[in-house]
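In the block that follows, a single chain appears as structure tokens, in the form predicted on its own.
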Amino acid sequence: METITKVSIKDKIISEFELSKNSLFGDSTIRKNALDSFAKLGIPGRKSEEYKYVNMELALKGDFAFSSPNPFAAQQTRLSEGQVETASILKTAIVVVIENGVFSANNSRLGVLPKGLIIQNISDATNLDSFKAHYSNYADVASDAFIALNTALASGGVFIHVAKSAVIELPIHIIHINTCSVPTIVNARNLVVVEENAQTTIVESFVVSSNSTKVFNNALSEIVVAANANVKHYKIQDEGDVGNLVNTTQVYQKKQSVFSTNNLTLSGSLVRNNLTIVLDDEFIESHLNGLYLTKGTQVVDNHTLVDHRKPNCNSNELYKGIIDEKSAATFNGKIYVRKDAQKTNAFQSNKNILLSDDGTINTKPQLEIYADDVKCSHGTSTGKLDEDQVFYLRARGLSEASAKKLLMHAFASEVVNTVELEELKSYLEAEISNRFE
């Protein structure tokens, strides 16, 4: 009698590392340490406090391949110029295409880069001093299995460096698109370093490919914001019904810097966002805004951590969700104020609308404060559409559907209005309107 032995996804990942370790970019010691952490942590299950509302084991169930360190060596890119054009949200931008986790120079539209800006395949940046000084310094492999997995098996991504005092007028649009023909685990890795007094805007979008192949996208970005720098960061997640995304962003800020981020989730079978911002100097500003629109059986899980380490800093956080049908959403936000972080101002708010009795929202705003001279607040609210407001609008000639659409659009607009790129704002407003038709 033949015995069939099932190999766990954890064992597959460890085996893949052994097969590909000699062809992966970067420091082999960093990768080995990351694999050891992954082997110790394993794929988090329902018993894990941080992942108890998302079934990561189910998302990784099945026979997955792994994105090759060089998927274009054996075959040309599957992306057509038309697909890139369709995925380009911004008509005027520096476009960086990440296909199956790897920087695609052929499909990117870099043109002549402005003075002070470097954009290149992350695997080609390993000898640069700015890369060595920052790579894998902020994403802790011991803290999260997916950080460890990405650090061990990252196949590519982009390195962006903005030189001291450089002002990059055009937004940099990073498009993550998957064209895998078989179910695949993709580990894209990005490093963004913005030096002192520099300014830039980065838009990341995760879009569905032309096929319906299941992809597990484990993307990780480290963003360094030096003293007096100003960075605006936007993430648009729209991977359709087959996308499974774990998106980790680690931000490190220095004195008098300003970092603003907007995370907008429009679709995806499972979306997990891990956002950590470390304020490691004085007079820093951080702004976190998020909007998630869920339907069907979609699961969206947002986890944020704002770590105030030094005094005289401000952070503001607003996340809003609209949950429909049998979908589920989670918001878990923590503000951590350390003993030395006196004169901290930190505010956090999470608001949700449930459109269905079958929808689920789990929300947990948290404050952990060890300083005594601070102004901090957090709050959450969840409910259905206000029937009195619906009645008021219907009394003025609107249909019930139109009244509800108007109210939902107004609810979402508080987040959308924080978007400063007019072209991006118009795109989001159109997408939201289509969702509520």
Given for the second form:
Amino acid sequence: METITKVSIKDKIISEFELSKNSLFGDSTIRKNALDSFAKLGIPGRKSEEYKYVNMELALKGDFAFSSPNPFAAQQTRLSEGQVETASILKTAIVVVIENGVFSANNSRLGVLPKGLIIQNISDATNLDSFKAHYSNYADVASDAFIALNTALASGGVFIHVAKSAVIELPIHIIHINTCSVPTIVNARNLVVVEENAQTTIVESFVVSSNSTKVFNNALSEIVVAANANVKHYKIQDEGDVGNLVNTTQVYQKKQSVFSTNNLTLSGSLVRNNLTIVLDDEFIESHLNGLYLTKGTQVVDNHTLVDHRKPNCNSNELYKGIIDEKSAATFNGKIYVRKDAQKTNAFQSNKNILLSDDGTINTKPQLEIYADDVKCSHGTSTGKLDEDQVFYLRARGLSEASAKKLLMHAFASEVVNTVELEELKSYLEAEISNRFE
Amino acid sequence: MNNTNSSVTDIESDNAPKGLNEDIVRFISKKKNEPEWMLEYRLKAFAYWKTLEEPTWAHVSYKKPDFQDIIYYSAPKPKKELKSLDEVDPELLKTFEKLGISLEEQKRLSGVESRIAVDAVIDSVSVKTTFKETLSEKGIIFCSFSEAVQEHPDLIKKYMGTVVPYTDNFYAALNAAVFSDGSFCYIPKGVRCPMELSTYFRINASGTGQFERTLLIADEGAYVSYLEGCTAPMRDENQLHAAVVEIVTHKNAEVKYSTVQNWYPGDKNGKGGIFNFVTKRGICLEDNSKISWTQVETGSAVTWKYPSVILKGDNSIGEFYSVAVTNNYQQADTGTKMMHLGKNTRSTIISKGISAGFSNNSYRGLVRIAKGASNARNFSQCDSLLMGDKCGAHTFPYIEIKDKTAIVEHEATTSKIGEDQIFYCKQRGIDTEKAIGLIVNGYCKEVLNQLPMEFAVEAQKLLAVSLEGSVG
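May I ask for the structure of the form predicted in complex with the partner chain now, the form predicted on its own having been displayed?
The next block holds the full complex; its first chain is the one shown before.
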């Protein structure tokens, strides 16, 4: 009898590392360490508490190639000018294109960079002091298998540095675009360092080209916000049916800094967001907003962790979702207040609307608190569209469909209104309208 | 209550040897003169238990008990039929008296309107069941579990393990294999139980684990309010307690189950204390039935307890009211599960956690709305109060919804006692300690109001005692 030996995805990843380790950028000990950690953790299964509601093993089933830093690899050459154009939501922005996990200089539109701003291929930045001081310092490879995987196999990405007191007016738009011709695991890695008193706005979007095959995108961004700095961060996830996205954002904040993020999930077969914000000094402010609109058989899993390490900080979190058809959405938010973090104010809210009989919502808001002089709360609610509200609008002459549309718009607007970029806001509003047609 | 706990009742125990194996299971079964089917059930559970590993997901850390270092059976001997309280071992009565819940008092209460029937359990064997006659007139069966096995095997066979099967979890399997005794209660069709039924559990002999099993059945249209109180004398060793409680309600029936748990929490340095790993679950089997859990948890070194309700019948109602207090090095991971299966089901969860000293107090709860459980409604509120900066309060709610007509809300807050509140009290001549007692009682009022009167008074005192010395 013939025996078929199937190579597990974990073993494949480990052997891929052996093959490609010499062509990858950066410190080899960091990579080796990450791989060891990955070998120990493995792909999290359904029994894993952190990945309880999302089937990672299923998403990684089948044969995968790996994103490679080699620019001559076949899958690197499939991007056309028009595709970049479509993906550029912002008319005036510094556009960085990351194609299949590698910084694409040809397609990026950097123009003349304003003073104090460095944007370059992450694999060319490894000798910079600011790279060495921060790279892989925040995303802990021991804590999560996908952080470990990314750190071990990161093929490329962008390094952004905003110098002390520089105020960057133009938003920086990082477009992660996948154009793979065969199913591929893409490990893009970005590092954003914003120095003291500096300000910037960063938009990350995740899309695939129309000719792309199934892709497993394991993207990781580390963002360092130094004292008094102000960073606005947006993520737009729109990878369609072929996209499987694990998106880790690791934020580290210092004294009196302000960081706000908006996580907007529009499509994707599977989207898993791991957002961790560490507030490692006093008087820090963090704002986390999220909106997810799911349909079909989509699975969206939002994981957030706000780690209050020092006193006198504020964090505010609002995630909203509209779930339709057979899709499933999860919100798992954790607020962690350490022993020293007195006078912490931390608030978290998650609201969902379930439109269909086959949809699923799982929410798991968690508070873990070790300091006593704090004000922390979380609230979550799930329901259908309020029939009284629908009735009110219909009594005023609106059709049932447009009444519902209006209410869903109103529901989503609480998050959309926190978007400060006008262009982005109107883009989102249009997307939401299309969705409810 | 601290001082009253510090004594051990001298009743000779008829112990099984230490350790756990098939022979011990057989020994327990034989000791209790059980029929063959019961022994088979125990052995099946034991075989299954051996395949399991201890769960580690709870937010608690402790030295795992050595299951081979526990005495699984200890019964006070000798046992003869007692007609009046005078015949009860005076040592035992003294212990009860020290706790302020003496049988004498219960007896006296019997002359008054509010009556409580007590099924006293000392180290796993029912010593005395009072008020049996009054109850049997109504057709109510209220006896020890082993008695029920002998006298009502059909009921036991029909219901035992239907709500908490031995495959449910590690401790439920262990309990099914080695349970020593417990209480059994059956309320027949249309009967409203005329008095509060009550069991006082005590763990007594050193090094014995207590594994009781309670089964409560309310037939069509029946009502019963059941009280469970627990307290244990001071012991240095950690003692294991793994009980199982099952409740079944039929059409239009209602069960109210109240617990005050005051087991020895260990000393100020976290030495000793009870490990309390309990599986409690009720099922609203048929339409319009209701199960309500109320608990006041002040004792135990480690608590791991999730009284749950399966809302199977249409229009059924589940409730969970809880106050959990942890002080010194106590750890509690407690909450509830509400499984909505039937249509128009409703559930309410009110949980109040108070942590002081070096303790950790977690709420962990699940609300699940199954597909087709239309118009389900849940409201949860979990508040935590922190006293001091060395303790922790945590909330881990799980909400899983598969039906679009469900409306589910969850709220949680964490804060400390306001300085202005204490100031206000002090200004009016109330010292800090008393002020805190007052504020804490107010904070827990929603839950304490659910308790029967006698219990509410005891619970209030307990809260004050548990938090003694936690401030200033």
